[in-house]
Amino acid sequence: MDGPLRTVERTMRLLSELGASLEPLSLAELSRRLGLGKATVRRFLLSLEELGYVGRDARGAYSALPALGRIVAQPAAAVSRQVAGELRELAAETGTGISLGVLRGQEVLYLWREPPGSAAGVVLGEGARLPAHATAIGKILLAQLAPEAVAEIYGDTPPRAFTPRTIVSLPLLLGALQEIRRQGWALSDGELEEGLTAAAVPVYDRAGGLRWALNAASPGHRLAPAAFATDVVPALMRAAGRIGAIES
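With no structure shown yet, could you now provide this chain on its own, in the form predicted alone?
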């Protein structure tokens, strides 16, 4: 019979698998990864689903929900009411989904999203994660690093393809980041999901240190990439200056 510590250990392993996966995982796959019977894994999943930490898609596969990220997020990552107000105004001004995030290895950790939305099957919001190389917000964050640091992040693991437009070569990614570094903003046009266009800019604090990345996204080609460059990016840059000046 499992004791309390054994139960906690298995629950944490289950949450780790769900949190690290970019795609929903089936019961069978989770059972295989954890080395546990399906009935045992199902019992844990039902409890976590009831608590709002795990959700199921139409196929019955499981994924971590933003509520899970909220209970492990660092206090320093919290978005103040003043910053949230600026982000809501930016969403209304641009007519796009606005996100704020930070880099965590090969992924972007989302800290805020307005209005609610999703990408590549991931519900965006506090605690959500997406691949950095396939997103505008991730590429602008990677562009803040030296090429050697980016190469170390990916190591022997090539960037994964999500659409035919995804950059899957490290040399090509480094070349793209060099151009992003030069122009000061990043664009993603169907690289994570077909029809999804996004632009992102860095947010620096008053001392010039990187604080966050600010992202605007529009699904279904509602805004052409050219419109992002001429209309959305300037609004992002203005907002980034205001947000960066707000005391944390």
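Note that the rigid core is defined as the largest set of C-alphas that superpose within 1.5 Å between two forms. Numbering follows the first chain given and starts at 1. Note that the coordinates shown come from a computational prediction; the quantities given were computed from them, not determined experimentally. First, how it differs from the form predicted together with the DNA.
- Relative to the superposed rigid core, Glu179 undergoes a CA displacement smaller than 2 Å between these two forms.
- Leu30 is among the residues whose C-alpha shifts by 2 Å or more between these two forms once the rigid core is aligned.
- With the core held fixed, the Cα of Glu49 is displaced between these two forms by 2 Å or more.
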The other form holds:
Protein chains: 2
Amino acid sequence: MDGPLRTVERTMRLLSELGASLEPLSLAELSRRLGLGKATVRRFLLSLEELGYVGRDARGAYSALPALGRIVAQPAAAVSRQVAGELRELAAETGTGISLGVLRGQEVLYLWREPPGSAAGVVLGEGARLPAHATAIGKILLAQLAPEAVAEIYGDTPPRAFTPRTIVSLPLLLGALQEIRRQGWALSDGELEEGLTAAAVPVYDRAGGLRWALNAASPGHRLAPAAFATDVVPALMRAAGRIGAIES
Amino acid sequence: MDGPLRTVERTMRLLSELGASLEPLSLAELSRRLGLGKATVRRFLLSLEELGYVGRDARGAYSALPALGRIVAQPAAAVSRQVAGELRELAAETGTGISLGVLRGQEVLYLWREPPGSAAGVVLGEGARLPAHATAIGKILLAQLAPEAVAEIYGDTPPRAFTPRTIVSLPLLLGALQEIRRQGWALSDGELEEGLTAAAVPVYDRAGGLRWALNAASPGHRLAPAAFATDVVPALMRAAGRIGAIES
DNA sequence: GCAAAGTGTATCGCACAATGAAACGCAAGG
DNA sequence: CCTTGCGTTTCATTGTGCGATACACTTTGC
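If the structure you just shared is the form predicted alone, then what does the corresponding form predicted together with the DNA look like?
What follows is the entire complex, opening with the chain shown before.
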């Protein structure tokens, strides 16, 4: 075996091209960008259209449809009504922004994100991704992994700096994770964005396996970092227990 | 030609399966779910791994990597530093949450989303998607299209209701869009979520073509709907002018 | 008005890429 | 120890995906 399957590579190149463009692209244009014959590109497009991943406008030009984005954001469907209720309650109780996420490579994939102060419970931002090493939720998720696994994830690309407080080396990160593991929860104090503080705890299922992580964030120093440890984290832990007990 | 290209269909099925699962999946498990031979599935996985779309953990199980999500969120890269500066300024000026997005089928794809009240400018939620017909930004984007184009988009699936105020039929939507087109900006008053108000304006590039739409949202009745028309919209319009003038 | 260039669409025979059965080594578990 | 399930490798076969070519049609330029 050598090299990727030709058709797979072409499929991904095509999707990538469509996803990158804000305007719909014509068949001829795509054919040129991909360096493939029109007939070939057309067959790919018709296939993807039939599958519901691309659509065509009135002029016949192609563009990526929401279904494509949903491929990766599908996990959002995993958040049941019952879990959602718990999350909203938690948001009201703590007055912070609550998120739920899983680890995907070096990033956290959010399944639920509720901005702080949204009285009516505005659910926004599922499907978003943020760097794991600079967020509380990311660190608590990384802390569930063996150090070697973390090292492999960051193998070639070291953690990137966002603020002066961001952890920017693998050894430092591993050290921080060990401490977090011991402590049972993670804090990010302005590591992603100046003035943004967050705490996170893991959510285990009934069998004791990691299911998600739960995050409480408070922007703009509305809540002192110290207040997280005393007030927010206990509430997070209680909620994580309740949520973990819910049948998936 | 009949039916989708086999390899394309299999590629998408595989990605879909990987994206839907929160835990990494083993080769054998995927082979079973797809109903394909292990050898075949393996070649697909190796291809996608080489292309950087899937990764494997220590135990060899496969999972989707962030790169997959980035296929569709790539447009986020289209927001330059200069544009970002304008957005932050606008957020500070209006005290609302500012978003930037484009239309993708029936949904708005957000390129930038900043929650209200984030003093330091927390950039979150690019790549998220929300239904176009229930958001201000979605309606202003739809209003740029010909009515027939809108009708085609909603052809088989009528607008879904989220609150009692959501527009739930195509004729009503087309009527609202006409009014919006005349007015030059759109308002969503609790159409997506009770108590969430937002206004949006289009952003044209120098050639006069539609580039994006700009949205200002204020949750929890912090700002009265009437205040949008008098205070927020003019600020939005000014910002849209400045942003549209920026070279892409 | 007519070229000319560009578009999307349809056809078709061939090469070879992709396929799945089968066999192998290995680790885990009963 | 045998069994079961896993990932990996090999291999001959075949039918799938390929692109050159040709066609109808619209847009553009003069």
